[in-house]
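Here's a solo chain for you in structure tokens, the form predicted on its own.
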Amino acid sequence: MRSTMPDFPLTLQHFLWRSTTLFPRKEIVTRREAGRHRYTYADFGKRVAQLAHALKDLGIGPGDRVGTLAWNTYRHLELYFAVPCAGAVVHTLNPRLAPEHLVFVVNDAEDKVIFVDVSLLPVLQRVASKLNSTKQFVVMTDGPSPDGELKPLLSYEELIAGRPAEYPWPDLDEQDAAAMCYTSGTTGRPKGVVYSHRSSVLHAFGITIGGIGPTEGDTLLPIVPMFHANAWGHPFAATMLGAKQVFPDRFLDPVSLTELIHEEGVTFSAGVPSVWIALLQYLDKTGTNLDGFRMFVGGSAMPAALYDGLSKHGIDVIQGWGMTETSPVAACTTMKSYMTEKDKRAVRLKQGLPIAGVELRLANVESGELVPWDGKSSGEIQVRGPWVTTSYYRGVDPDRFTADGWLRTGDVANVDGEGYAQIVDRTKDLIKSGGEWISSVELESAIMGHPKVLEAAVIGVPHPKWQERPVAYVVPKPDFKGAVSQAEILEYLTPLVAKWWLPDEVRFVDEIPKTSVGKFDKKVIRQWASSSAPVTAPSE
């Protein structure tokens, strides 16, 4: 028996219609060099239509890839909708990628046109001569395109000016590609993930009901870059809801962010721990309180000290988990109705429950056998769902997917009896010492709880007896540079972790290297370690 319901296509065109028709007066605000750009969803809709006409005149047709090399701004949001709603594919480019990786992803995706923020022109100019498929560049600036080496170069505003403010949007199949994003390429070449209209719509539904919970009444400040996994879906979700959106452009320093939060009435934001660590330092120095502000933290595990510090400033911190391959949000620290306030901290320091639509299981790292949800047994997270990819673009790295259709994430976790996952490590970052596993993530979180420590990264280094031993790289807080010792760190850790987990060495550095998306870059740290004296002292 079949239902009486229609096969109504789930496409981003519905979100565009909904925001511009039902919430035309709501604002979209962007921080600028001087002042702020401010307009409404009604204005947004007209410019999206004008941009769609311009794309057509540039020769962009169904399925063509359009690259964006841009920060979080209103123009980038216009591209987020004009490109896929017209039937093409928006391909967000990460300006922090190494030049060879940026060239690879543009050529692999075969971007025909690239839209670039004026501040990122130098990044594009360095690689433009190696881009095989790109025939046109468009600079996103207020005036005419600047003179320079990049040719042919058009001005965004001149490109859309005078064009009709309505567009005959084509009928789309919900399985048509809407967007694509590449992994950050920390190990080998980046891999492409292609999101459909259907997956993007369902992901937006999922994050609004899955515990992250933005509403139409919220004012959203997406700090996570729009060039990384669609800013965790928040531009789509916020537009669907008709919520006020505030974009920071490239100005992510704590002063600028705090001003935006206060002056624009921001109630909800999302970003990686490294951004929030800097904000916490500023809040501690200034005594600023952000009562009622809600913060979504993802990208890497949130240290307990960061959670505690932000909470003291009145911030309600929610943690989540996901990856480019999962669109990206797959789990969130939703509190169950029967849980008490005393349970809150323990729950929020985990990566959370799979959100509605996502299924999760654990598999033993070595044997592949399923692992029980007992809060102790660890295994690799495997997931599946309507916004979890089942392959990479061009079919690369097929071994990341199981024969029965699950994504092997590379994240190692345990899951408690309530269904909350807690990340232990990445499979490649686990430290095997004397036949036992040590979690670099747990060690890092413990070290960052020290009152004199700003950041800490832990890696395993070869050891003649124990196979590997942990070494910690630690950045002291600015006021404590030179005023914290290895002995002090080890003494602090002793009651917190098993004796054999204690690092064999603590190396103090000025900065922990970061990947293009703000995570600790352990590939670089391992290079540091390989050029340093090996750890040879026995660790009984």
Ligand code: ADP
Contents of the next structure:
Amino acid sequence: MRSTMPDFPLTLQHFLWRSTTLFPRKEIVTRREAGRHRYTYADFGKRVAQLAHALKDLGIGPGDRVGTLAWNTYRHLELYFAVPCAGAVVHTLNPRLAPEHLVFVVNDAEDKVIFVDVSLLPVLQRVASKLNSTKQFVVMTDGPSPDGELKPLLSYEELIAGRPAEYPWPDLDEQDAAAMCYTSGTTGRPKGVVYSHRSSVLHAFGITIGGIGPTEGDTLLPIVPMFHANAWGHPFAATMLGAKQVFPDRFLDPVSLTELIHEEGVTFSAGVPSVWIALLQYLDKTGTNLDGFRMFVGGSAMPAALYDGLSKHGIDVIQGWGMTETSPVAACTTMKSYMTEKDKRAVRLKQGLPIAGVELRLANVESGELVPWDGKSSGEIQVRGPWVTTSYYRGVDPDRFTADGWLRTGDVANVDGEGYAQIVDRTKDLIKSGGEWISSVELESAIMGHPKVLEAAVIGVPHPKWQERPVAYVVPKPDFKGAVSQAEILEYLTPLVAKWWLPDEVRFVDEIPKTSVGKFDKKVIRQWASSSAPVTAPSE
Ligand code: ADP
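How about the form predicted in complex with adenosine-5'-diphosphate (ADP), since we already have the form predicted on its own?
Let's see the whole complex now, leading with the same chain.
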């Protein structure tokens, strides 16, 4: 028997309708070089329509890719809606990608037009001559387009000015592509993931139900870049709900962020641990509290010291796990109603329960056989669900998908009897010593608990007898530069980890290299290790 319900398409057009019709007075604020830009969802809706008219005149048709090279701003949000609601595909470009990767992703996606922030013009200029399909650039600035090498270059404001403030949005199929994003290349060449309207809508529902999206009453500050997995879907969810949104542009230093949080009444934010490590240092130094502030942390493992430090400043921290391939949120550390305080403490640093809509299983890394959920046995996480991709763009790397439709995530974890997954490592980062695995993630988290340590990354280096041995790269807190020794770190670790896990060497460095999305870049650290290049000698 068929239901009486329609195949009402789940599209981003519904979110646009909802925010502009039901919440026209709510605000969208953007930090600028000087001051802030602010307008309402009503203004937003008009400009989205004007932009859609402009896209049509630029020759953008159904399914065409429109690139964006931009920070988190209201204009980027306008593109997030005008492009897919008009039937085209918004392709967010990561300005921190290596130039050859940037050229690769633009050419692979065949972006016809690229919208670029004025502050990012130099990034585009460097690669423009190598872009095969891009026929037009649009600079996002207040005035006319500046003179420069990038041509043809239109000005965003001139392009949309005077156009009708309503648009006859076309009927769309919910399976049509809405957005695309490439993996950031932490573990190799970027691979394209194409999101549908349906997957974007269901993901917004999923994070909202999961308690890791904003509510209507929240003021959202997305710190995770809009070029990184759709800023974890938060701008879509916030627009769906009509929540106030505050965009930081490129000003992500702790002083700018705390100013925005206080002055705009921000209640909810999302970002990777490295941003929060910097904020925590600032809060500690200035004795500032952010009572009631909710923070969604993801992208890499959250160290215990970070969780505890932020909690002391009144911040409610929740960790989530996911990847570009999973839109990106797949799990988060929501607590169950019957958990005791002790239970909650035990799971707070785990990557969490799969959120409603996503199914998860553990498979043996070598044999592929299912691994039990006993909190000890580890295996690769495999996931499936309506917002988990089942292939990469152009079908590359098909081995990442199982024959029965699950994504092989490349993350190794254990899952406890309650269903909470704990990431042990990425398959590529696990350290194999004497036939046993050592978790670099666990070692890093333990070292970052040392009161003199700001950041730590651990890699495996080849060893003639043990195959690999761990070496730690450690950044001391500014006040302890040159005042912390290898012996102190090892002594601190001794009661926390198995003896054979202790790093063979602790190398003190000024900075841990970061990837384009702010994660520890172990590819670079491995190069350091193999060339023993710019590391300072251990302090003993
Ligand atoms: P890239 O693969 O280039 O780093 P992604 O942003 O897609 O880009 O990264 C996804 C990966 O980030 C996951 O496979 C996992 O290894 C890591 N990750 C994401 N969230 C967490 C988390 N909460 N804890 C540990 N690792 C995480």
